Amino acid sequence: MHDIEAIIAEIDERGYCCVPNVISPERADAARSALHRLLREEMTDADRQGCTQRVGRIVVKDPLFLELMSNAFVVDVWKAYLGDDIMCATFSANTVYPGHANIGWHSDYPYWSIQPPWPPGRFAGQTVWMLDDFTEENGATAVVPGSHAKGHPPDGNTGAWREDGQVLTGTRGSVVFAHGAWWHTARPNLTEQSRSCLLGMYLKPCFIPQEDMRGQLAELEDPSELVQQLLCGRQHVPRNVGA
């Protein structure tokens, strides 16, 4: 059992909270195996050259990813943090391969779409599922503690390591909950093995989702009410007012 109030307090203070053992290592291994099948099927020359690969639309490619997107504990955290009407703006996988060395401090959508100064408060939360152990050597995520409260994108040389940066290490099956405005990056992968994670951004329904989540919802057969909500099935659709 995890203390959701304590998790939220840490997100508010530091900008993130790493929670171990949200799923078992065996379940994380199963998700990694499903992802590696997709990585093999979808790899491009650009992926090979960049030593990194993103896989999108994963909730319609394997039911295990849909299960993790709607994981009860994760949803409970974000409902407590953002409100009961949350939706998922994007749910994808990211893998860094041996030799990956690009560092780029950034904040994720929707913040990069907003002109700073960013509004304070809770609008979006990033979820990082560790499908491999995250280590100092294998390209683990790094973060600047407290950066979620700065109200603007990373400053200075975003391609260089920051002295105030910290590397997030943890075991597979762990989840990092983060304020959507946190400054973060991936460290170089100095090992001979890939490192994979799942990335899910949950946010208030007044924002436009990053992915076409409604399109993915339409591909699912008999989705639950929660899945319909998370895949933006209940979001307001713009229409003309009056005649």
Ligand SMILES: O=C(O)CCC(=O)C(=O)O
Second form
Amino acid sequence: MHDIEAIIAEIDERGYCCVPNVISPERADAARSALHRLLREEMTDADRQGCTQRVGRIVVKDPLFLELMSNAFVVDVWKAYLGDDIMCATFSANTVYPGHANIGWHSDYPYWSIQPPWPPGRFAGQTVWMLDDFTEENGATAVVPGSHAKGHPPDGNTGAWREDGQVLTGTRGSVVFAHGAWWHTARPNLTEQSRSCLLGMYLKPCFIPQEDMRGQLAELEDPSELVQQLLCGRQHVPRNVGA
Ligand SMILES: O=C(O)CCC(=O)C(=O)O
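Please give the other form, namely the form predicted together with the named molecule, since only the form predicted on its own has been shown so far.
First the chain shown before, then all remaining chains and molecules of the complex.
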């Protein structure tokens, strides 16, 4: 049993909360295997050169990813944090290969689409699913605690390590819940193995999703009520008023 109130209190205070064992290591291994199939199919020269690979539209590529986007505990946390009418703005995978340097400190969508000062409050929550054990050496995500409350992005997008940074280590199957404005990065991968995570951003429904979630919804056969909601099927669509 997880204490959702305590998780939310930590997100409010520190900007993030790491919850271990949300799924079993075996389930995380199954998700990693599904992802590695996609990584092999989709790898480009640019991915190879950059030592990093992003896979998008994963909920329509394997049912396991749809299951994780709709995970009851994750959805309960975000509903308690953002409201019952949440939707998912993007659900993708990020892999950092051996030799990957870093991606630079940044905040996530929708914050980077809004000019600072950013409004305080709860609009968006980032979910990082660890599909590998995250260690100090293998490119784990790192965060600046408290940065979600600064109201602006970090200065410059350099990857230089910050003294106030904290590396998010944990075992596969763990989930990091974070305020969307958190300053974070992926650390250099100094090992011989890749490191993968899934990234799911949940939003209040007045924001434009980052990916074309309705398009993804249209590709699914017989989606549940929850999947229809998360993939923006209930979101207001702009319409003209009057004649
Ligand atoms: O892969 C990671 O650890 C973080 C990726 C990330 O920050 C992003 O894609 O915005």
